[in-house]
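One chain is shown next in structure tokens, namely the form predicted on its own.
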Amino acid sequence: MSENQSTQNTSSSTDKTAADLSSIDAVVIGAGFGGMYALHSLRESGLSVRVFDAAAGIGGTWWWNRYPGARVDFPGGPFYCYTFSEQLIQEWDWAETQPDQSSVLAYLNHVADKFDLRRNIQLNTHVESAVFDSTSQRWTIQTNQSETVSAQYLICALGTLSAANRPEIPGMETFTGQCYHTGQWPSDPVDFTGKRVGIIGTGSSGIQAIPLIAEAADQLTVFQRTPQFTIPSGNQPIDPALVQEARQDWPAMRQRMMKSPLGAPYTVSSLSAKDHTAEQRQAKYEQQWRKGSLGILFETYHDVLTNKESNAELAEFIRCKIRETVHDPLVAEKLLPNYHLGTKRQVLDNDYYATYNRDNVNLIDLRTNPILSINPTSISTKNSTTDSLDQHPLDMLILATGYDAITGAIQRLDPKGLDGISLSAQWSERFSTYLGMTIPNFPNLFMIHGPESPSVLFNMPLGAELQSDWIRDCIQHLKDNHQNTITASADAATAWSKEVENIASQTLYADTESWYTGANIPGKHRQFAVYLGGPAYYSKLADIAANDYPGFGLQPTDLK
């Protein structure tokens, strides 16, 4: 797409109004980074597109996740953003290396206005069903606004972290205080002043929120299920020299991002941990710890995520930092993680461990003191030391319990494909995709950041662009060749799943239970959901398009 095309505010397509949705080219579900760019890309190619989103505003995860401390935890700089428009790079100024939620949402609203996206986005609209009609070879979409929409293509930009996980704890419904999930935070400010607050969960959202809640609350009780490795974010004002470098030659900078395992223009170390002495390694870890962000994983030694010894040494370095930071050794012991560093979502924090030195913060280790029930004004835990019942009085309860990640949102949509098969039935034992973007038996259905794509372990705005453009070009290929549908084959999906699994098995990710494998959801089967091949993934997409889409079946427009 040329710069002139990408920055124009008037679509070249014939837009269809809400009264004319009986037959459009494409429906996109989700108005976050992925859905907004898919709209732009498809619309510029001449398609009529409608985006549906259940939220009251655009932004996807950045609309919903308004909890205190919510920030970008990707390697910062001016690189967690859309890359397709050089003009956008030139005109938008990021203030910090780890932008907060309001900054990212402001950016997305700016993009929506700049590219006139709102006229094709319908908010406060939940898609209740999506059914493929084999006769018409179109998708029928029904919404909670009593609309029935017919579209040739269905693009699911539902988000990898959007299906909130609410734990089933006895008595949850009886709690009479304020109760919020971090992933469904209210638009109005939440005041913690003078409150006794409890928070369940110490993943990314919990770790970001806890320090700020502790500053305002009268008492904060943290109910920790699993202690996490977290690294100082090193958040600071954007380096003007870095911005200038990016703006002087943005195409070159974008190419550097495309070649990086993370989708960011940072150098991954070529050194193995065994190339240095123990003293040299400790010095390198200390340097990166002081710098902050994810450099300690990727700029120290290349085998941190593949070699158990390398990983264990760095993990112990961080455990030592926890012990040094937390004054009470008993509390510090509760905070020590016991898994391979970096193989759960790697969290970046701002003074998280130091928060436990505050007099108004109490840590409950649920491994030894499990929650028995939630009551109208408290949480009851079992004290494993005394075998007694402990009561924790609360005015407010925060659920930082994460998401049914990566697969959850599309499984909740539960589209119906060929012969009426439901996705939930097809994925009852394990999920299977081709390229992480398509599903056998579901013609003309595409996913952005679907399971078995790089998704959460690659720069997500950049990945969304690359995947959306592949979808756009695939649709254009169908039109040019008078084809009506494209469907992934079962054999191609099986082979793809094996490739995803084989790559993961060469890393330490395969040894860790995390939401990458579905382990955070009771009863969910275990399967690693992320393609770890980095930029090789996008080379594969290009090769498949260049070779007339092997692994797919195409149906001609003339059904007779």
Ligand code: NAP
The other form holds:
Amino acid sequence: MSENQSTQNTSSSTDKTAADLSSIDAVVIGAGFGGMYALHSLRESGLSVRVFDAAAGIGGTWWWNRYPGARVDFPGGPFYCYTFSEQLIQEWDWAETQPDQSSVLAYLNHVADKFDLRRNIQLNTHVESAVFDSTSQRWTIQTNQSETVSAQYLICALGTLSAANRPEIPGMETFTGQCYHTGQWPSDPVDFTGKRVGIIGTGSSGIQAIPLIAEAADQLTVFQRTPQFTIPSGNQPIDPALVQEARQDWPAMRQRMMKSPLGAPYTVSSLSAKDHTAEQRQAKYEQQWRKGSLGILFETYHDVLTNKESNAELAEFIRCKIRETVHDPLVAEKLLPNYHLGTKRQVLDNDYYATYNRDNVNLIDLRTNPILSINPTSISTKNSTTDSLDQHPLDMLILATGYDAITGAIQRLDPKGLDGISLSAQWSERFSTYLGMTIPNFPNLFMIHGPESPSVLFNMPLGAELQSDWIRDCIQHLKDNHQNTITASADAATAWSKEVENIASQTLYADTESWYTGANIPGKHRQFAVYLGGPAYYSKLADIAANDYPGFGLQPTDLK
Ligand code: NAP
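Please give the corresponding structure for the form predicted in complex with the named molecule, as opposed to the form predicted on its own shown earlier.
Next comes the full complex, this chain leading.
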């Protein structure tokens, strides 16, 4: 029997029609990589599942991020994809090592069709509230379609970078031209021809978009607050030999991925930078720079992200590349980053620095020339050299200003748990999860890529599969043992948060202002939001399941 057939046969018995929605086993919020696989996995185990997504199509991040230049920035190869289905691996051909947004969306649509996912996905539906009812021990979910759904389990696959950050700049609402956030890009093509475009933000999104907008627009003004290190993406056609190797023994390849720190079958260098001479190190950096992608961070020396000296030398190597590439030394100077390389989310680019050699591109350094206001047809900045006001006339404004990352989406949902406690109240000072998937006082609520899980620093499709399967097995355990709810204990969550923090403190990540620490959002407290222990996380999950779920409280089905 084919995988498709097996899926259809299993799930038809448990399928719920729209009319039947009042009571269902599981609601999944989000139809991106995580939510789609959670649906597949839970449905295969015989549960009735409904997925809600506010977008008009499936794909999550890959639905919304249609800005020019959006493409995968995971280490090259055919590995940023689902890994659970060997048939899918055999049949889907990726063209490039860093597929663009439309290719990833095409892939996800193929997956949705192949595994017949659409019949349980309700689009254009925003979940407005999720409240745990302590009497029925179920979640009540309300949508903007005036539906109320009762579900035993709530799976939040909300995305780590989905709560857009729209900065509060005086006069923002007065701008009369077109204005787009990169993460809420319109489906209709955006035409830059003949336009004076301004872009605020030089993170991954800005750096991917800037070279292409510069080519298409009349003028581009880049408003940069913090320069970022970026590395050539090295995007190229997929190596057929690598695909062949992966297809020949996919289970072995998948095992390699699961054991590697990033969830991709690449080996982290066993050398310290101290093992080589300065000349040898420069040769290694140069070789990796030419190759492109993240090899320069992970395949050169293992201590780049933990040792300040190793990090500083490589950072200076990249600064030299910026000075070499950008013709105007004053512009080059403004582009030089000053933080530990790799401790903000590493950006990969296509001709980013060279874009500043174009006559139609202007770089405004907001550290010396801050924005004073946004006006109907311009942005005003303060010129700190002349102490005057500079006006930048604009027809279009792009906000590449990022996200309230990792915790933002679930805090905006603000579920209510036991005794009506709201997540925002519980996390008002610090967030704390158990295993990055569950939260004390929130029974039967599971997060995919939640705070304090490996999430954005592991291969995200693979991570979502492993977490979803753990959730599926946990639910099966509850059923087998006549238990109705599972809730993380406060002690277990406190210990987990400490472990996450301890691991981060052994690296240079925690020293840097980044969205990993919440520093990009005004007023957000600083706390490292990613479990940096890599594959050890998944071994822990397996151990917890094998040992009857220590750290959790289980409540039996019969409440009376
Ligand atoms: P980001 O990395 O958070 O960058 C946001 C940019 O906006 C920063 O340069 C930030 O400056 C600037 N900014 C924010 N508020 C501002 C304000 N009030 N005034 C001036 N500048 C302001 O966001 P992003 O570029 O959207 O990327 C977020 C993450 O999404 C990435 O790190 C990556 O993980 C993911 N992503 C992935 C891909 C991919 O896989 N292909 C593509 C795009 C994004 P400061 O640095 O000074 O705060």
